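So this first bit is one chain, no partners, the form predicted on its own, shown in structure tokens.
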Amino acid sequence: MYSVFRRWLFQLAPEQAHAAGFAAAQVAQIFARRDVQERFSYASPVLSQRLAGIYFPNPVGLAAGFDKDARLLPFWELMGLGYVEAGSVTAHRSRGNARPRAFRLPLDSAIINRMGLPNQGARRVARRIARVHKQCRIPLGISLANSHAPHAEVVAAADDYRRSFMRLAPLADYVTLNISCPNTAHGKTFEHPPSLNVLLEVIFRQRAAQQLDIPVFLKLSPPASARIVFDSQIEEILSIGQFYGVHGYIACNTASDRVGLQTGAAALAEIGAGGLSGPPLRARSVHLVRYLYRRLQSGQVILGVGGIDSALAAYEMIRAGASLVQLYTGLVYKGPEVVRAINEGLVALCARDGLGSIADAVGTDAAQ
């Protein structure tokens, strides 16, 4: 069914198609709740886990960037997702970069975007979440980023995160710090270890001041390749994270390079800069997940994102060490049916391998 709808959607510009899909979902979450749930939702005890003190009914979640302003929280539960990550949200409202700023690469089933963090700002998003959060039975994560202000110094940028955290963390089940997005005067991300130290000191001080026992995750950049030997910077990131008590990591964000694409050079040159997402990132994401699983302490959570568009892709990520996976580009190309297909497929794959639960599969390939 989605393949027919997709042909129409793909005649629209990507942002127009996204808006049309959101409009249809907003109608469905009001007038067709039962139909949506019966069509797309799938439950099995094999899929459930408790991670960082949070119960996840299944491991398939929505990645940040898809529902930036938390407009469709009830719908994502109806669609069968195990959790949703809204955002990224910034302290100040942002219109983002000039359009066009999102581009499809059909040959690669991928997307390039240079959105520039458009969102309504922490205050307005918090008001919306407060109205609907109690209706949602799946965990809600909120991704935070630095307001779109490249002039900002690290201390000011960290305080920008803090103000968003102060408003939104009490409404969330977990918070993600999108540290792999620059928007600072020196042009580096908060993966730069001295900057990360400043940010985490500010965030965990605010967390203590509000007496919040909320997990904090960090979202990392992808490695340059699936064969790279990780350098001292990632070791420093993990050491700083361990010092402050970071609860887990998301691997990984979009890529600025164009490695391994079938799309031609002329088309890519016409598109220009932006972050690449989808299947071309999968091998690199799996590589980073495997590394993190080997390095992290027991109890820390890994969320895998990058090219998850099938049960096999999700299972590969889970066996590499991710307890949870996230969808973005896979939803664009395969539609809402992909959620149920992945969950049903994961149950079948666990049965094939003689595993009693999806948790038993986590990290089984990490030593390879």
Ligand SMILES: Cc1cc2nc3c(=O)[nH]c(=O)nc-3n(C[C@H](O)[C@H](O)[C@H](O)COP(=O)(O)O)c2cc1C
Given for the second form:
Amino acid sequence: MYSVFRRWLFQLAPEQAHAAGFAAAQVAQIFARRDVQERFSYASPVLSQRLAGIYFPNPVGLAAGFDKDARLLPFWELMGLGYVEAGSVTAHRSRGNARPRAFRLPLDSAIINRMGLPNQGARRVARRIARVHKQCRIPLGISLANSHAPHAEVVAAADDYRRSFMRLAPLADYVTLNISCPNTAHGKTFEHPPSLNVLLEVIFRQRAAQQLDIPVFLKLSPPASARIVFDSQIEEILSIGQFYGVHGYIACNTASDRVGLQTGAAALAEIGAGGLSGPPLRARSVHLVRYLYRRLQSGQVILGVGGIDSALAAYEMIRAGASLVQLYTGLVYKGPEVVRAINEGLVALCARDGLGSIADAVGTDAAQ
Ligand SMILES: Cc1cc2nc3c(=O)[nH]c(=O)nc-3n(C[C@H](O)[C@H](O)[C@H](O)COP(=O)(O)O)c2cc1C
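Since the one above is the form predicted on its own, can you give the form predicted in complex with the named molecule too?
What follows is the whole complex; the chain from before opens it.
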């Protein structure tokens, strides 16, 4: 079914296709709730987990960037997702970069984007979530980033996150700090350890001031390759995270390089700069997840994202150490059916391996 729809969608520019898909989902969310739910949702006790105090009905979530302004929260549950990460939201509304800013790479089933975090800003998104979040029974994560301000110093940029946190954290089940997006002075990300220290100090102080018990996750950049030996920067990030009590890590964001693609050099040159997502990212995400699993304390949650588009890909990520997975590009190429296919496949893979719960699979290949 999606393959027919996709043929039409792929005639449109990626952002137009995204808008068309959203419009269809908005209609379905109102007029065809039961049909959508019957077709897409799937439940099994094998898939549910309680992590960081949150109940997840299944481990497959929507990655940040797909529903930046939280427009479709009730729809994602109907579609069978186990949780949603809205955002990234910034304190100020942003139009993002000039178009075109998203490109499909069909030969690689991948995407390159340089969206530049277009979003309606924390105040407006908070108002929308406040209206609908009671109708949404799956966990809601909200990803925060800092407003684009090329000359902002670290302290001002951290305060930008704080203002978004103040408005949005009371409405969410968890908050992700998108520290891997180069929307900061001179293109540096908040993964730079001294900057991360400032950011976490500000956020955890705000969290205490609001007496919120909400888990805070950090989203990381991908490693340069799937074989890299991790350096002291990631060690420092984890130590700083440990000091402030960060509850989990998301691995990973898009890659700025173009390693391992089938798409030709001329086509890539025409596209230009941007973050690469989809299957070419998967091995690197798995590599980082494995490292995190070996390095982190039990109780800290790992969310694996990058090229998840099948049950086998999700299972590999989970066995590497991720308790939860997320997807973006897989949805674009495979459509909404992919969520149910992943969940059904995970149950079958657990049965094949004699596991009573998906939680029993987490980290079983982390030593590799
Ligand atoms: C068009 C587009 C926009 C994105 N926007 C965001 C964003 O706002 N915040 C964020 O943390 N990640 C963003 N991402 C990254 C995804 O959340 C995810 O980390 C990445 O795409 C790898 O997963 P995938 O291979 O399943 O797409 C975006 C990805 C794409 C393709």
